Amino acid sequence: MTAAAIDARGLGKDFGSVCALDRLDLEVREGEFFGFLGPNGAGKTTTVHLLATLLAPSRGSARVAGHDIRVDGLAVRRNIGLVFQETTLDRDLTVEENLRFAARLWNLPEHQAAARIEAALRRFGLFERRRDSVRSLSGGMRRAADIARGILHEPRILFLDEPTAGLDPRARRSLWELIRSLRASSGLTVFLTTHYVEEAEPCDRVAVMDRGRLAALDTPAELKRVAGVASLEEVFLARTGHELAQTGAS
C-alpha cells in the first residue's frame, strides 16, 4: 500500500467568527498528483498554509512527509517546496543570485548547491536567462524561476497554490509541460490548488472544494461517471451549485 504524503483529520481553521476550513479530512499518496479544486474563497489557500506550517490549526490534525504539523514544524518545512500564488522572488536579483540564497537558507554545501542550481537552471530553462533580473523576465518565466527555487532543496511534497495566475495560455502551457517533466523524473508528490476546471483534469485525484468544505474526492474519471456528466466543471455545478472559472486556453 502507498505511503501517505498527507494526511489531515478534522483539519480546521476560523478567522475570528468565520469558518474558513471545516473538519478537513484529506489523505494524500506518496508521489501523487493531487488537484484541490475550488473558487476563490473555497478554502485551498488556508489548507495549503496550514499543512505548510504557516499557520496553527483552529481544530483537528495533520501529519505532512510523516511529521506533525503541530509540533515538528521544521521538519515539514525541509520536507516541502511552497510555490505561492504571488511570486516572493527578490525581483531586483538575478535568477541565480535568488537560487544561491535560497540554498544558502537551506544550508546547502558549496559544490552541492552550484550542482543544483545549475541542473534546475537547464530544467527550466533559465540558464541563458540567469544573469537576468527577476524583474526582466516575463510572468512564465517568474514561475519557472519559483518552481526552481521551490524544489533546490528536493523535497518530498511541492505545493504549487493556484500557480498559472495570470499567465497567458501559451505560458500556462509550457508551465504544465515542465512540471509533468518533473514529476516524472523525480517522482515528486504535487499537492495543486487551482479554480480553473482543466488544469485539475490531469490530476490522479480531486478534492472539490465549496466554502471550507469537501464535497467530493475521487479521480476525475470516477467523479464524473458517478455524477452522469461529462466534465468536473458540471461535477462542480452538481454538488455544489456553482459554477468554476475557465482559463480560455486552447
Contents of the next structure:
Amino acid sequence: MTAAAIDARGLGKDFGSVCALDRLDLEVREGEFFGFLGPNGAGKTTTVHLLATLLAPSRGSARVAGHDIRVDGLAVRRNIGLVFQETTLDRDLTVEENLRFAARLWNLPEHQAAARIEAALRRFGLFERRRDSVRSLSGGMRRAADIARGILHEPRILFLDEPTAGLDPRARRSLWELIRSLRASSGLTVFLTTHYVEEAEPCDRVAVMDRGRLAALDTPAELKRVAGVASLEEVFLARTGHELAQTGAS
Amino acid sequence: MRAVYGIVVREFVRFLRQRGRALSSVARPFVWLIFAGAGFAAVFAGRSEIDYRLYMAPGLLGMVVMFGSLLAALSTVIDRDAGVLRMMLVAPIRRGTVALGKTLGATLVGTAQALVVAAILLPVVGLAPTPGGALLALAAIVLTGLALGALGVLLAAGMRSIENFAGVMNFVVFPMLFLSGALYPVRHLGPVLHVLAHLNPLAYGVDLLKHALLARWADSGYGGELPIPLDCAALALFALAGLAAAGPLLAREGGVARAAFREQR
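Right, the form predicted alone is done; let's see the coordinates for the form predicted in complex with its partner chain.
Okay, now the whole complex, with that chain kicking things off.
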C-alpha cells in the first residue's frame, strides 16, 4: 500500500445556500489513474478547486501530496498540475511565450525551463507551432499546450478537469495517448473528472458523484460486477436512480 | 522574484503587441492638447503669466500615466475572463505576488507611454526641464504609475466583468482626471471638491509633475502646491494600500471559482 496522493476527510463546500459538495471522504493513491465521474453540477469542479486550493472548504479538510489544503496552499500548488475545463493560456502570446510565462510562475530557473519547454513542445507535437499565437491553434493543440503548461514543473499529481470538452474524436484520442505516455514515463497520479462514462473506463478506480455526494467508489470492473450491469452508465443509473443525461440537462 | 518578473514581461509584451492600444495611448494627450488646450487657452487668453499649453503639459503626462497604468491593471478583469488569472492563481505563489506583478507591469506600461509622450510633448510646448526636474518628473511618473496600477488591480479584483468598465471610466477615471489639477488648479474649486481632490492619487502625481516641470512659474502660482515629500508619501501610500487590499480580493470566491461553478450548473 503506497502513500495517499489525495486524502479528503469530510470535505465540503457551500456557495451561499447551495451545497455544491456535501461531505467527501476520498483517498487517491500515489500513481493512480483516478476517475471522478458525474453529471454537470455533481460537484466535480468544486472538488478539484478545493483540492487545488483555489477555493477554501466550508467544512472538512484534505491533504494533497501530504500537505494540508487549508494551511499550506503553496506546498500543495507546488506539487500539483491543473488543467482547467477552459484554456488558461494567453491567446495573444505564442505557445512558447505562454510556457515561458508558466515556467516563471513556477519559479523554474531559465536554463532548466528552456530545456523542459523544448522537450514538452516536442512531446506534445507543438514544436513547429511554438512561435504561433495560441489564438491560431486548433482546439486539440490548445488543449495539448494547456497540458504541457500543467506538467512543466513536473507535478506529482495532475488534475484534468473535463479535458476533452470541445475536442473532436481525433484530438480526444491523441489526448488519451498523451496521458498514457505521461503516466508510463513518470508514475504521475492523474485525477480525471468527466461526465463521459467511456472516459472513466481505463481508470484504475472511479468515484461516481451525484449532486455533491459520493454515490460509489471502486474499480470500473467491480462497480459493474456489483451492480450486475455491463456499463458504467448503468452503474450510475443503478446507484443514483437516475441517468447521467437526466441530471446533466438540469 | 521570478514570478513577478514573468508577469511584468507578459504585461509589456502584450502592450507592445497591441499596436492600436500603444498608438492611441501616445496620441491621446495630443488630442487633448489640441482641442482642450485651444479651448482653455482662449478662455485664459491675456489673463495669465503662463501659456495654457505649457501649464497643461504636466497634467497631460499625468493623464498618460493614469490611462496607461490604470487600463493595464484593469486588464486583470480580462485575464479572469480569459482564464489566464487562474494560471497565476494555481501557481505556487502568493495572491499578493500576483497583485504586485500586475501592478509593476502596469507601472512599466504607463511609464513607457509617458516617456514617449514626454519626448514629443515637452519640445512641442517649449518646456526644457532641468536635469533635476527631469529626474523628479521620472520619479513622479513611476510613483503615479504604481499608485494607479495598484488601484486598477484593486478595482479589477472587485469587478465581476468587463461590463463594469464604463462605470469605472465615468465614476473613477474622469472625476480623477478633472480633480487632479491636470487641466485647471484645484484650489479654485469649492471646498467639497477640494477635499475630494486630496483623496485623488492622480492629484499628487500631477502636483509632483508640476514641481518637476513648472518650477519657474511657482511664484505665479502655477507650480506644485503641496510639499514634494507629501506628494511622494501620498502616492506610495495609495500604492501600498491598493496592493494590500487587492491580493486577497483577487482570489476571493466570487472571482475565479464561483464563475466556473455557475457555468457548470
